[in-house]
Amino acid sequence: MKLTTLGFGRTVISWMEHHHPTPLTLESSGWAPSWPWSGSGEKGPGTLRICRTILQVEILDAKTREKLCFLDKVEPHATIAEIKNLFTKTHPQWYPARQSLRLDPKGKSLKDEDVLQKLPVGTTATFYFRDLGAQISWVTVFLTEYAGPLFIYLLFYFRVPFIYGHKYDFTSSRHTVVHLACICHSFHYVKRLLETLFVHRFSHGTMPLRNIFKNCTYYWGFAAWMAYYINHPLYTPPTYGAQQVKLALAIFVICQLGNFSIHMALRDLRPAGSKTRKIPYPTKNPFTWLFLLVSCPNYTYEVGSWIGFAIMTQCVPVALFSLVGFTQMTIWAKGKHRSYLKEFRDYPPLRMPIIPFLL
């Protein structure tokens, strides 16, 4: 008789081994093992002991390494968002969307969909703490930046009192182009808050309280902007006239149908409930070929429609507006596209973050 031990990451396996070992297997289901039992009820010559270990899970305070938590008899295979819940059953002041739990103090935030037993802890699990602030949900945010612009922009359009002098109270523009920017901005801004209530699928739930101040004052500040202009009594219509309207609305409109085809694409991609990831594809929709070239397409689109808006309004505001959002989304997509190298192999090698060719 022979003593054998194997260890199987955390679990360790003693067999009791005669010299005609009977084989032994493991359900896949939980490490159970199937016993050759004898008819006297006692172990057949092959003898499987499996001890199960249970982990312990501490969680200190990333800035003074405080100890905040300690979790004991925690399971291998529970999660970080299982951990999160338990935490916050002992600190209820930080509910799981505001916790980051990390491996170093300054590392990565982990995943919730992380496993115990996949992470390189020992048999005692120390992790990190940070605060991440009050936090409000991805729609909640959207429908506040996307709702003022569109509210902001009709003040200026309807000529309220107190903006531009009381005789052009509720007066209206002579020029077509005008009115025409007002529908096209209204547009773009139900079609955001439509597609924030029934296409959009977010990975993440919720962001930072703080941003929500951040983002409303980018959006509602440059809508009151460029409509305080474009709506302004001595507004001057673009220079090449109606020719350069029809172009730039061409723009505007090919580009808004590519940003939704685009939106659609992505949702069609994630399942409802679902944080996977794959690569996206061209489908049969012409709009979605851009995907061909770029990785974020809908940034792509998105602005190629203040570009067509600009150069409808010739308006300097709106300029400005597009190269800052162009700023932020170039941003935006390289990160992606970064992520997308990393996590795919395969990944198409033509692509760009979101200039085909360029950038």
Given for the second form:
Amino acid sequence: MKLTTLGFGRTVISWMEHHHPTPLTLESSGWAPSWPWSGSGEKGPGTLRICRTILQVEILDAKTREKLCFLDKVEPHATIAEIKNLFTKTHPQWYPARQSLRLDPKGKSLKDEDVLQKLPVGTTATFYFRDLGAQISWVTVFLTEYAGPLFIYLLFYFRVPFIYGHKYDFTSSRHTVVHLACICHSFHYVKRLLETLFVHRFSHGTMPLRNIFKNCTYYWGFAAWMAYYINHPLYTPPTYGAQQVKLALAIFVICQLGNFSIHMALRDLRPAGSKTRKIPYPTKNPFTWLFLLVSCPNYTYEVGSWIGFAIMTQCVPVALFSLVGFTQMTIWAKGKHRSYLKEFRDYPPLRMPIIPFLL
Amino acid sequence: MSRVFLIWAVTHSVKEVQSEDSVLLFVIAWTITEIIRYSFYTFSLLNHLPYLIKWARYTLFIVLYPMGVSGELLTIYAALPFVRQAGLYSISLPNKYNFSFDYYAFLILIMISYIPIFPQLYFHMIHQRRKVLSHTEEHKKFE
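Given the form predicted on its own above, produce the structure of the same protein in the form predicted in complex with the partner chain.
Below is the whole assembly, all chains and molecules, this chain first.
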């Protein structure tokens, strides 16, 4: 009988090897007998935890219960992500991004980072598979849905033929506010594109493919609708003139800066390539002090920007776009707020999801 | 939803169409449908659903639904010239809200939307019919 106490993950040769065809790994595990003198992670002299290293994984279809895949000789410290990769080998049409594996056919999806041995499974783990459908990356969706409005608005601004009457083709508006609005709108979407490329750290890689059609219809449609009126030859400038425009522009600029500050603060919470979640706190940047009152100040600032733009252009479609956006962002903010509360016990109680003290 | 629109935004708003035959058409179709549908719900809640009601609900729609849709479309079509003439519910540029709405064009869009929506709903009901009525057949066989 040869037993050697070694550190995490190294193999020992023991008499048990006769009964288990593959080497045993010495490491702390959920099923190992717990010796009274060792806590988890402690390695006192003579501490030995022996456990089976082999796990078997079977994957069943969540709807039909048909056995789709059987994997044997799986390491207990394998992650769900690795299992998904193995599954793709036998079913290449289901790439990992479109796999949803769960312990219960109707239960929640397991996360890619979950480790096999930490799950409540026996020596043969049974997972239920659901096809999430064709997936597309978040970055692709964001870039497409934001590039559209940028381009479309300019078509209307430059009064490209077939939009307004032919006598207006390629003419320019005589109202300053119209030029200002073009700059603001374009700046907004350029900012979004750059943030998508360089700032945001996405939790999920992909989303269902049909979302790109839905999202683009929304963004591109509203952009065209707003741009049509703002750049129309019969556009009426704001009732209170330059005063109204200046105030609205200030609101817009402040909110854009605020929104950007929040995006940077959120980015700094999370190291590159990770998916960690932490409570965001105010930083030295005054724009981030809104975190004291609100869980999702980026949405607050976003709504503020669009309200500013609506006041500046005095245009009902812009107001409607702001309203719809506000509704959607409130839903997201409430969801985020709920997740924060669930995940962190010490979450600041003063904070509301999107509007300080109110919503 | 389409009921409220037809009644309030079309028939009530455009008085000239109220004497049209198409109005009679959809009112009859809706009336018969609703009597059957609500009887169905009532009896279901009482756990005593006569097969006749279930059959009627899942069969008569085959005639009533196209009848109702025809009535609706003809009514909207009849209302169009009056909407155009009166500029009903429409606002045009320039105005201080920088907004325009052409109710005439909107009604035409509504009519067009029947093209994708009607087949979807109709075939959904046909599919439901197959499911519900064949299920009852099987039940009866085992009695």
